[in-house]
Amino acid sequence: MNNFRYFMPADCYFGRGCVSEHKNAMAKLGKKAMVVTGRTSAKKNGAQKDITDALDALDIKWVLFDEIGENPDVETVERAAKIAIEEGVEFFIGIGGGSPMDASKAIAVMAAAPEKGTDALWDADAKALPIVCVPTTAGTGSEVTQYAILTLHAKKTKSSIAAHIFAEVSYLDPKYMDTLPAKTTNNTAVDALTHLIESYLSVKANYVSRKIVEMGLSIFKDCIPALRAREYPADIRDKLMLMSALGGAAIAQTMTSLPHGMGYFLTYEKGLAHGMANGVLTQAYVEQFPAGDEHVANLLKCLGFADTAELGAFLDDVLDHEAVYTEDDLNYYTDRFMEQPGKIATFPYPLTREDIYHMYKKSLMK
């Protein structure tokens, strides 16, 4: 068993109710907040109720940023940061899925910096006021990672911010999501899956990195009938929160790998959402090791397939996958993907520019 480090500071609270239960756990942050969120998914599900109602209870005073959407860029986190410094905010609370938790993180870093402006976003020694995140669907798993990912106008892509900050405290309710529709369930869903995959695989991976990811698996397998239905009772919420914090947790510790990023520019040229994206390249990447891996086989194994092309079928079932592309998209993706040389690194055996061009033919190209 090989030395390694694991590091994990965020405070978790887990299950349905616990923000009124553990408000207490913000009183320290600070006396004013920021509640960042999109326009109306908070307000439905009841999240940004419970907040305020908790921060008012705790006599916090707080002020709402709610126009964070889909994939959120820079723009709009620095007009956040802006009235966050100019209103005294201490602290800020992420409610929503990955967009608003990443943008909290990168309004919180700019904010413990005005000087600096944009450029804080950019080092890596940066540090951030306090962040609570609050999410409501079940994918990404910010509330226990230390990424933040923005979308770049001028590159045409995404990226994660140089800074890498953890929430303080994070709640994790799944009534947050019992009113999700199934398309974004599914989507989130296959997000938190590759999640799992890509650490399990990655060079980076150590022994308790695996053993939290076979857990995740494991969960995972458990909700795949519902997936496949469309139908999502309260126990599979509740599973569906918890296998998607974990894929968090282990990507802390290893990163993400070839999907996530081959999928950036899916996102940005095709407008796929972001777990959909990873998850029509997923069977590709996973093929892309050499027969017999034992890794491939356990993660297999875990999820109850019996090879890769099972793991396809699922996906392609589950995701409404539609765009069409071409042969120069292809060579576009290929050419600039191949800029990301510390995601190629997270693959534990060679790849050239025409592997990465094949994993595109043949998730794309069906």
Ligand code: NAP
Contents of the next structure:
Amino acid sequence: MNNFRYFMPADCYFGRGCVSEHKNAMAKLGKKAMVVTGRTSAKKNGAQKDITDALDALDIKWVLFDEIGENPDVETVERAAKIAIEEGVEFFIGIGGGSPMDASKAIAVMAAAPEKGTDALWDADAKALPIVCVPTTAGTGSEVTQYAILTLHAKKTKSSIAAHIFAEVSYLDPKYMDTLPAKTTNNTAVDALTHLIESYLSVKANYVSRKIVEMGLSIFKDCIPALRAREYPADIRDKLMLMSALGGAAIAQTMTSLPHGMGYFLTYEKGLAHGMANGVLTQAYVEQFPAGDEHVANLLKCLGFADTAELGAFLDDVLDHEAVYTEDDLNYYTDRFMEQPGKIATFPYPLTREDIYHMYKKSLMK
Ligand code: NAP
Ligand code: FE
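Got the form predicted on its own; could you also share the form predicted in complex with this ligand?
So here's everything in the complex, that chain up top.
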């Protein structure tokens, strides 16, 4: 067995009612919080009220920033950080999908070093004020990862900030997903699946990260019929939320790999939801491994698929991918992706520009 480090320091509470039951976990984080959400969902699903009720009960003051859009950009983070600094905010609570959770990490980095402005985001050693995460989608695992992904309009893509920030406390209450539409449920579930797969197949995987992935994949397998039927009883919501956190715990050790790096351009250029962007590239990515690769065989077995074609058919079934692409698009994405040596280095075999182009072509020109 190779030597490795396992590090995932977020204090996690799982279960229905966990915010109110374990609100004291926030008591030590500060006397004024900024609650960071998207425009509507946190109000509709009850998470925002649970958090503000808990803060009121703890006598912690709070301000609300509810303007985080999907795939948040640096400009929005900057706006929120300015308010947080003016208000003397001491900690942040990101409620929502990955977008508000990631944004809260980036805002907390900027608020910790007001003199640095957005430069703080690109400083790998930057510190952040404390964060609490409350996921309301089951996909990104941001509640247990150190990553915060922002849209960079200047570079026409998305990128992880350099600072690595874990939540201090995460509340995983599956009831917040009762309001989640089928489309978002499936896209986000596929994001979590791609975290599990990319982590498992990465050169950075270790014994523990692979065991975590195997557990996540077997839980995912139980959810496959519900994802196909687009019906999600409470026990499936529970499993999706747990599986997503396991995917997060795995990529926290290994980072993501090719589908994530390749998919950012599909999101930026064609508006594909993040999970869909990874999902449409996954069959071709797995097929890029040589026939007989033991880790590919294992992950298909954990999921109950006979081969990669069955995995691809499942992804086609649960994602509603309709975007249209040209040869020029594929060449542009390929050239841009080749600028990311970090992602390419996670793949255990040599990769050429032609391999990447071929993966895009196979995935997008079916
Ligand atoms: P999202 O962009 O956070 O949210 C997608 C949509 O779902 C929004 O319209 C949101 O509405 C809505 N929504 C969220 N929860 C809901 C609920 N319970 N009921 C009804 N609607 C709900 O989607 P996401 O896929 O979770 O996050 C994607 C972002 O996370 C991307 O930027 C991606 O790059 C990033 N990501 C981060 C990591 C990481 O490790 N940090 C990993 C993977 C991906 P509102 O806007 O009204 O809230
Ligand atoms: Fe992801």
